[in-house]
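Here you get one chain, nothing else, as C-alpha cells; it is the form predicted on its own.
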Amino acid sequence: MILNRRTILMGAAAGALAAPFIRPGAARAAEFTMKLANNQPMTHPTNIRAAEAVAAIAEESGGRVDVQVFPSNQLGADTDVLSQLRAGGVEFFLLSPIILSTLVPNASINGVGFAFPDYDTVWSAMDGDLGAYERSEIEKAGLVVMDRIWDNGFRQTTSSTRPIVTPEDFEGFKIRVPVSPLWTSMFTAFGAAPTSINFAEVYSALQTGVVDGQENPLAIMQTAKLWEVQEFASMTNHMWDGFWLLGNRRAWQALPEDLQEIVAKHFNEAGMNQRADVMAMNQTLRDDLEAEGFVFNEVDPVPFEQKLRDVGFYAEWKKNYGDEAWAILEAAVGRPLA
C-alpha cells in the first residue's frame, strides 16, 4: 500500500517540478507562485508528502497558490538556501533545526546527544513545550514556522573502516557532520575528528576518503545509496532530528489570511503523514540495507551518555542554551542530563 502510494505521489511530485500550476479552466498562472526547497532525494517520504501537500493547496485554493518543490539541494546547499529564504528568493524551506542553529542558536536543543530514548518521547516533546519553545525562538529571528515538525529520524553512524560499538571507537575517527556547532562539539567530546560538510557533498567525501564515516537516519542512507561508499552501520541512535517547515515572513504576510490557513493546514497534515511514512519505512530499512551490504551492530547508549556527562558536554550546552531552555528539555525527556 505504501509503495503503491509512493509511486503514485512521485509522479505527482515530478509534475510539480515541471511547470507552475495553472488554474483549472483559466489561461493564466497562479496568483501566488512559491518555492519549497529541501535537501532530501525525490524518493524520500519528505518529497512524496510535499508533492501531495502542494497539490492539495493548489486544489483547495482554486489555483491561487502554486508551490513548486525543489528537492535534493537543487537550489543550493542548506546554508545557501537558508540565506535565500531570509532574502525572499525561496518562500519555504524544510530544514533541520540543528542546522538552523547557525541562525537561531537554541533551535538545535532537540538534537542534544542521547537525550531522547524513543519516538514517544520525541513527539510528546516536539508537539508540546519543547517544540513550542523552538518555534518561538525561530519566530524571533524573523521567520515563519509551521506547527508540526517533520521527521528526519534517529541518527545512526556508518563507517568504511570499523564498527562503532563503544565511545572509544570514535577516537581519531574522521566523521562528516552537518554544518552545526552541536554536532562538532559532540563528536569532538568523543575524541573523533568531525568535519562539517553540506549534505550535497557527502557521497563524494566518503568515496574519496576525505572522511571515514558519517551519521544520518536510515532513510537517508537508503535514498542516498550510502552503502556504496560505506560498510558498517552502528545503531547509535545518538540524536533525533527533524525538519521545521520554515517560511519567509514577507511572502507569508503577502498571502491573504484564508490562503495562509489553507497552506498551513496542508503542510502540517503532510508533516504528520510523513512521520508515519518514515516510521513504516524504518521497520524494513535495516533488512533492505543489510541486503545491500551494510553490516549492522547494536549499540548500548549508556556508556556514550556517561562519556558526554563525564567530559562536561551536557554542562557546556546547558550553559549555551540557558537554564530556561535546558529545563524544558529535561522535562521533555523525563530525566536530568547535566
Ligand code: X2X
Second form
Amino acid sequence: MILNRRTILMGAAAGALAAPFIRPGAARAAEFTMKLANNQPMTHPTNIRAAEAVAAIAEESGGRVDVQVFPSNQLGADTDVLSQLRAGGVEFFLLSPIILSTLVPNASINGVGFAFPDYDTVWSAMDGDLGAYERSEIEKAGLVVMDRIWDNGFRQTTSSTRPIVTPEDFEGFKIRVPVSPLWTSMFTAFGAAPTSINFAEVYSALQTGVVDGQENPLAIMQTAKLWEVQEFASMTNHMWDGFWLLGNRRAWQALPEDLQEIVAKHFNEAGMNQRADVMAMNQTLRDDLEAEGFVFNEVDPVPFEQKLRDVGFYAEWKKNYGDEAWAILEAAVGRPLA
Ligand code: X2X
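Please give the corresponding structure for the form predicted together with the named molecule, as opposed to the form predicted on its own shown earlier.
Complete assembly follows, chain above in first position.
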C-alpha cells in the first residue's frame, strides 16, 4: 500500500488510521528492496515475465529480496534512468544495447543495419561470442549484466505520411530515433532527418507531428498503441534490438552470493520466456495491427543495405567499433559486412 496524505486522510475518515500499520502475520520487511525499471507498457511480455521473475525471487529467497518493477518509464526516460542506475538510485534496468552505447560505445554493435537475417542467427550470436563481447564491455564500464538478453525485435518503420518502399522514400523523412549515435548515423546515411527522442515522448511526438515516423518492433507498436498516431507500417527489418538486464554493481555486490544466484537465475529464465512470447506474438501481430488500421507493405532489404554500403556506413562503423569487435560481428552473422 502506498501511503500519502490522501490515503491517510481517507483512512482517518473511515476511522481506520492505524490499520495499515498493524498487519499481524505479514511477511517481515525484505532485507533487500530493489527497483527494476523499463520503458515498456504493462502489457508487453517484458513486464509480464518481469513480474513473474520478481515473484519467484521473493519466494525462493524466503522474502529476503523484494524487487519492484516500474514499467512505462515511470522512473524517467531511458537516458535519465541510465544515470540513476549508475548512481545507485535504480538497482536494475532493462535497456537497449544501442541506447546503452551512450555510455558503452561498442555495446550497440548488434544494431548494425541489416546484419541479422533471422532470429536463429540473433540468438546464436547473442548467447554466443557477440553477446559475451558486449557483456564484457558493459562490465568494464562498471555495470552488472545478466547473461541472457531479452528480445525487443526486428525493427520496422511506421509513418503518418507515406509508406517506405525504397531507400529513396527515406529522403527528407522526419523520423524519431532513440538516443544513440548508431541510429542517427544510419538514418542520416539514408538521407532522412532523424531526431533523437526518448521512448517516453514518442507517442506525443507522433501525435503532435514533431516527427512523421518512427521505427520499432511490432510488439512495441502494438502495446504502445502506435496505430492511433501512425498509418503505414513498412517491414524494413533494418536492425535487431534487445534489452540487457543491467544492474548497479554496488547494489549487486551487497547481495550475498546465494541471493545473487537466485536473482540471476530467475531474471535469465524470464528473459528466455519473454523471447518465446515475443516470437509467438510476431505470428499474429501483423494481422492484429492491420485490424487496428495500419497499412502494411513488404520491403526488399537489398537496395537499403546497398545504399548504406555506398555512402560508407559500414566502413565508418567498422572503424568506430575496431577490427576485433567487427570480426566478432562478421563471424556471428556469417558474412562480411564492410
Ligand atoms: O525506444 C525505443 O524505440 C525502444 C522501445 O524500442 C527501445 O527501447 C530501443
